[in-house]
Amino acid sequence: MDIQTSFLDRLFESGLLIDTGVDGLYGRSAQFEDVIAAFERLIDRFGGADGAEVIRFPSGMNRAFFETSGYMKSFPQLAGTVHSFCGNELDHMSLLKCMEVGEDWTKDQEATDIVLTPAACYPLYPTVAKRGPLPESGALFDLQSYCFRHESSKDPARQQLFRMREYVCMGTAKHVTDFRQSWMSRGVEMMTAVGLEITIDVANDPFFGRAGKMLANNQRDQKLKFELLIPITSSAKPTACMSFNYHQDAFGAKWGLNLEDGSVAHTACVGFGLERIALALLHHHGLNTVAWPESVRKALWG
């Protein structure tokens, strides 16, 4: 049994995660949720004074916005769409017959206007663009959403439906890169406070195909993405639990996000993988949170 499966089995046996029969799709216990809630309060203590506008989008987003975002050009393998039955009574009878005999009953489903949100910030850009020009001082947003990535795995830190907390900054290039740098420092301070050993390294997104390799190399060369890594199921390949991303003016140009002087806004975001951070804490400090080191409990629960 490998380390990933062993840790997952322990999480199931302790009741912290609940097996649904689908890899990467888990229920969560009250104790698991308490860890996430406590860490989110820690995020608030570090970022709350910045005055971000709080927005909470659902786990589904407008399909037209999704298509405009270009996500399918870069990550088609990760996307999830919502399909529904749109037929008549005869179609319904055919569907039920397929289910009875174990045939594919989904083949006649049709795409709806909703896709599963791939990252908490994706619905934000068109929403802000509709408001008109951004002030010269820029804008800051606090987001949290369930997100979907189609990547089935026995690694409990690689879930298909998971929560992402984000701060998104919009403004000049200097404004948003300063924001990113400050959160890299804050991220180290936060993880030190909860007793986790981390490294920060340059990274790239999982772009699809041969063309994606070039995009990934460019992203790394320009240091547009950094990740805060914590060993969870592998010391050799630690897990990205936070990411610090500079999009340059890509989203600004795509969505028509402009500053008051007419220049295209630059954007940056910091993302927290909430389930991954909870799993890192449980892996390093044990599955019984009551027995965690006093310094860690104080940082999380006061």
Ligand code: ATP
Second form
Amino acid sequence: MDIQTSFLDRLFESGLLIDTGVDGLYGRSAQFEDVIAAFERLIDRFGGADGAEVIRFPSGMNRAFFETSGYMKSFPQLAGTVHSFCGNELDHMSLLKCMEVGEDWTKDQEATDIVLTPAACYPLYPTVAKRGPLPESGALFDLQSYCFRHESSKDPARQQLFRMREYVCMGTAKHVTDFRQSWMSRGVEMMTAVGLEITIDVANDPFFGRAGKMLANNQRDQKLKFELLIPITSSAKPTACMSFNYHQDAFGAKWGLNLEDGSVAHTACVGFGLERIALALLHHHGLNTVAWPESVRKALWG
Ligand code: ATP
Ligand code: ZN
Ligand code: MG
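Would you generate the structure of this protein in the form predicted together with this ligand, following the form predicted alone above?
Following is the full complex, with the preceding chain placed first.
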């Protein structure tokens, strides 16, 4: 049995995560949720004075927006779409027959207007674009959503439905890169406060295919993505628990996000992987949160 499996097994045995029979799809216990809630309050303490507009989208987004986003160009392997039965009574009979004999009953399901949200910030850009030009001083948003990624794994830190808390900043290049820089410092400070050792490194997204390699190299060369890494299931390959992304004016141009002076807005987002942070804490300090070091408990629960 490898190390990853045993950490997952211990999480199941302790009841912190609940097996559903699908890798990467888990229930969460009250104790697990309490860690996430406490960490989110810590995020609020660091980011709360910035005056971000709080928006909560559900874990599904408008399929038309998803199509415009270009997600299927870059990450088709991760996307999840919502399909439904749209037939008549006759179709229903053949559907049930199909299920009865164990054939594929899903092939006649039809796409709905909804796809699963791949990252908390995806529904935001078209929403803000609809409002008209952004003030010269920029705009800041506080988001949190369950996100779906089709990346089944025995690693409890790689789930298929997990929560991402994000701050998204829009404005001039300087404004949004300053925002990103300040959250890198805050990230280090927060993780230190909860007793976790971290590193920050330049990173790239898992762009699909051969053309994707070039996109990934470009992203790294231009230092468009950084990750805050914490060892969870491997110390050789620590896990990304936060990411700091600078989109330049790519999203601004795509969605028509303009500043009042007519220039295209630059954007950046900072994402917290809430399950990963909870798992890092549980892995490092033990599965019983009551027994965590006093300083860590104080930082989280006051
Ligand atoms: P990784 O490099 O591990 O695949 P990522 O770089 O694709 O992660 P982002 O797209 O930057 O992740 O998402 C923001 C944050 O969401 C990550 O820093 C991470 O903490 C969290 N996250 C991403 N994918 C998962 C997942 N499958 N399960 C749990 N958390 C995740
Ligand atoms: Zn984002
Ligand atoms: Mg990554």
